[in-house]
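Have a look below at one chain only, the form predicted alone, in structure tokens format.
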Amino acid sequence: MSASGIFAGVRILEFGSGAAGPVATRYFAEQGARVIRVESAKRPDFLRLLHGPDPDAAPMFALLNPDKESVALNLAEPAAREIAERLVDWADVVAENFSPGVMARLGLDPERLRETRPQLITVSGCLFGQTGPQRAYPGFGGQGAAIAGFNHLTGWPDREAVGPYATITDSLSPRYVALAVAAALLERRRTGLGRAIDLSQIETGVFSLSEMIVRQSAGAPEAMRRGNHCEYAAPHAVYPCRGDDRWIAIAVFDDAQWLALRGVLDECEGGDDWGGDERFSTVAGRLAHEDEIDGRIADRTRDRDPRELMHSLQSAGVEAGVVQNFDDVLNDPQLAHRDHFQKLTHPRLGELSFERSALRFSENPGSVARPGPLLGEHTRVVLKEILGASPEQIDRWIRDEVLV
């Protein structure tokens, strides 16, 4: 938590599990907000158990929750729910990504919380949103990508849909959540009133594919899987290079770029004008023969160093990029220049590289200061500081399994 960030002084109380909720609130933590997570060893966040039974040795959780505090509350106990309500009174924002109905069963639904605190901002980011016939469906980003339409577009035209890597709606929706919360905080500065924000992960996915939806509604040909190809550019694909599983992505959008590509690849072939075929002289012609062109390009790239070829193509005005593996990403000079990765030491996992957000504000660039918390690491500090609880009271709550 940076004391000088643009959200310094903002207080966020977070419920839920998984990636979508934590990614949204970490933007605020990086810029100075105090973010307190409510969780429990009785029902731990599944991200804490991805790599084994120790909830404090989970890299994914630690990386997604830097600069946050953890309070262990067993919300199955009435006393724990009372503590949670008192923490809500402290908060400016209550964020959650449980399935619909969970917060209401805990007595923490927005309607109830905002009755006495109309200035409170609440945000929910579940799969389908809080309303509608499918609201109770408890899904994850894998289903979200399929339902939103991403899987229909990703993969090869003659094969089954494979979907984008990882859980894309879990990655998209937090950006919308963060924007909505920032807007609500700005509005509250003007009006003094908060908002209850109901965000659907599915709808953020559909919105992100709005071009395809508009085309479909206008009766245009349906967008389909094209592998690495593009409907208005050719060549447009990924080609093999020298080395173990090394590739380069090349995209040619016009005839000038096509001539430049030919020039660079001809150099390594001793001047062979392989691309002079009249069939390839226009974008339409290249699109009609893109498989043949891909084969010819691959023959000329497979013995080239990917980075050298990338620089040669870029210098000639051709869009090209090395397909980086994750070791490349960790050592990428552009990311290093912008301090994208910061090394922090986790008490269980040792030194890890933590990512910062891509945002750089001029006077407040933000930073990551602490790894994600151990489960319940800050329970005593938070309950003493915010609720005024005595050590004896906290000990009683622990014995009664209220704090666990």
Given for the second form:
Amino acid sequence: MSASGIFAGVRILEFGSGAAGPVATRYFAEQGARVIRVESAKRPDFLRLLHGPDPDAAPMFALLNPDKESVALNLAEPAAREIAERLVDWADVVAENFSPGVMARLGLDPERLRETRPQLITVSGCLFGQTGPQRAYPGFGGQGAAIAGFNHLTGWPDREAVGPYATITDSLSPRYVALAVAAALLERRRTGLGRAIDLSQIETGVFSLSEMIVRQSAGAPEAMRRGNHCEYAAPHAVYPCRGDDRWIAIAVFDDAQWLALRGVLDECEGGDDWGGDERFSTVAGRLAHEDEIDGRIADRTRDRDPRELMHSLQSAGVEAGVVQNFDDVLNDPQLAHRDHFQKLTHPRLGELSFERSALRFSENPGSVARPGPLLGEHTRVVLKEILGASPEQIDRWIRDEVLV
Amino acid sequence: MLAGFRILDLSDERGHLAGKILGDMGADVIKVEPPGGDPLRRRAPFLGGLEDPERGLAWLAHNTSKRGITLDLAPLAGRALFSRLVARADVVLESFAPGTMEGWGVGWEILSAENPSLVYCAITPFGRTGPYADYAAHDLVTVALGGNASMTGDADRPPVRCSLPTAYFHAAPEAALGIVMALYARDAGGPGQLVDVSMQECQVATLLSGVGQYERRGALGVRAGARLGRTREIWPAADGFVTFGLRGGHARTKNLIATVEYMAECGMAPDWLRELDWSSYRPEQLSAGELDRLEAAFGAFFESRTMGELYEQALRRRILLAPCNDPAAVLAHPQLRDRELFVEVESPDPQVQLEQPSFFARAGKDGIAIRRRAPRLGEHNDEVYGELGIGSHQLGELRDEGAL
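Can you now output the form predicted in complex with its partner chain? The one shown was the form predicted alone.
Full assembly next; the chain just shown is listed first.
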């Protein structure tokens, strides 16, 4: 937590699990908000069990939840639900990504909470939203990406619709959750009123694909997966380089870049005129012959070091980038310049590289200071500070399986 | 939600969606285009196939809820006019290569000196400073250097990107969030500030902590196409593809049992499959032969059914299966229709109705919705410059001087 953070003083109470919800509140924690996660050993976040039975030794959970506090609250117990409601009284924002109806069953549905607390901001972020005939659909992010259209758009035209790596709705939706909450906080300064935000992870995906939808409704050629090819640029693909599974991405948008690419790739081949064919001299011509051009480029990149080639091409004004694997990303000089990775020591997992957001503010640097919490690590301090509970009362609640 | 904030959007295709998001949230977003129009206006496909800067479908999709003006920043008169616009604005959003705005004499330092409460957001591929700051990138090269491409696609082919620009899709809400955060800091009494957004860092975020997990584990993953590790995720159906994980784990047991029941009812579950104990299913412990047999049984079943039939039963039986929807299926989706995600937006051709997603979240009254169609080139010159007190005569002079 940074005292000078943009959200210093903002209080967020978080329910839910997985990536989509918890990633959203990180933006606030990085800028000084106090974020308290309500969890329970009775039903741990599935990310805590992804790598084994110990909920406190789960790298993915720890990495996605830095700078948060964890309160163990067994919401099956009425006393725990009373405690939760008192934590809501403390909060400016209640964020959750349960299936629709779960918060209501816990007596914590946003509408009810906001009846007596109109200043409260609530955000619900499940897969399909809080309304509609399919709201109870039980899928994960992988299903969300497929439903939104990302699978259809990713892969090779002659093969399966594979979708982008990881689950894109899990990386798109938290950005929109955070944006909606930040805007509601900004608005509340002027109006004194909060908002209830109903966000569907799938809809954030479809919203992102507005171009695909507009094209479809216009009866224009359907947006479709086309490997790395691009409808308006060629060459535009990924080419082999020297080494095991080493590749370079090259994107040429105009004739000047095409000439520059030919210049760089001629250098290494003793000046053969592989790209001088009249058919390749315009964008339309290159698009019409892109497979042939791709083959010629691949023959000339195959024995080159991808990083050196990237530097040569970029220096010549051609968009090019190494297809970086995770090791390259970890050691990327540009990301290092931006301090993207922050090393912190987790009590169970040792040193881990945590990530910052993609935002750098000139006045508010923000910070990533503490690894994701152990389950219930902050139960005592939160109940003492916020509820004023005595150590004896807390012991009783622990014994009664309220605080587990 | 953002009524009362004025944003000058000078961005190109890398930032159009960020400006649209803020406009859809109620901000007064003014798209500032060079006199010839934004290059995206000339991107095919066009409405009705007619090449016309007012009919580019990508342009129309990403510029709703904005007013539009033309302004040439190169001549002195244009620069002076821009200063007057900035004096009345809260935010400047741009996505030029670093140094471009400085070259015109309207860089962050100068504008900030003129208007200390200005928020200035720059979206760049890699950030405004650092070893790759001057490298050029649009989507493909960003996705390559950000790590996602290395894991997307099949092992026997090059890494692959999504055919619509996911680099922009992530950077846009991140930038919009950064802008709202800076406004929040400013409205607490702070100064305006620079928000420096790296598209590459947004891409690293799509890995959902994958790099930190890799560092701990020490082994690189491999592109697995339609699979996740050993088990298949993407399956051919009779009329397309569906996603269904043959993964193990407690969260998936019930769904595997329900799937086999469904197959049995259709007479497509062999005896050995019906007798399997899914509670102890551990695909990582099966031999290749055993996995093949399982995959063949599920595969034959999915291939015998349409995506629609399978999804209908998945909803009924709570099976974690979803169709890889094509654009037509997304646009017709009953859940999205029920939530009124799609709205008709005024089209340049009255004969053709254009539809597009109206919101990324439901936020209640005066919340998030498309406010107006994308502007025609220079459509609001009179209106916006009129608000600066510039009459039509003076506007004509400025036009003659080449400022517009």
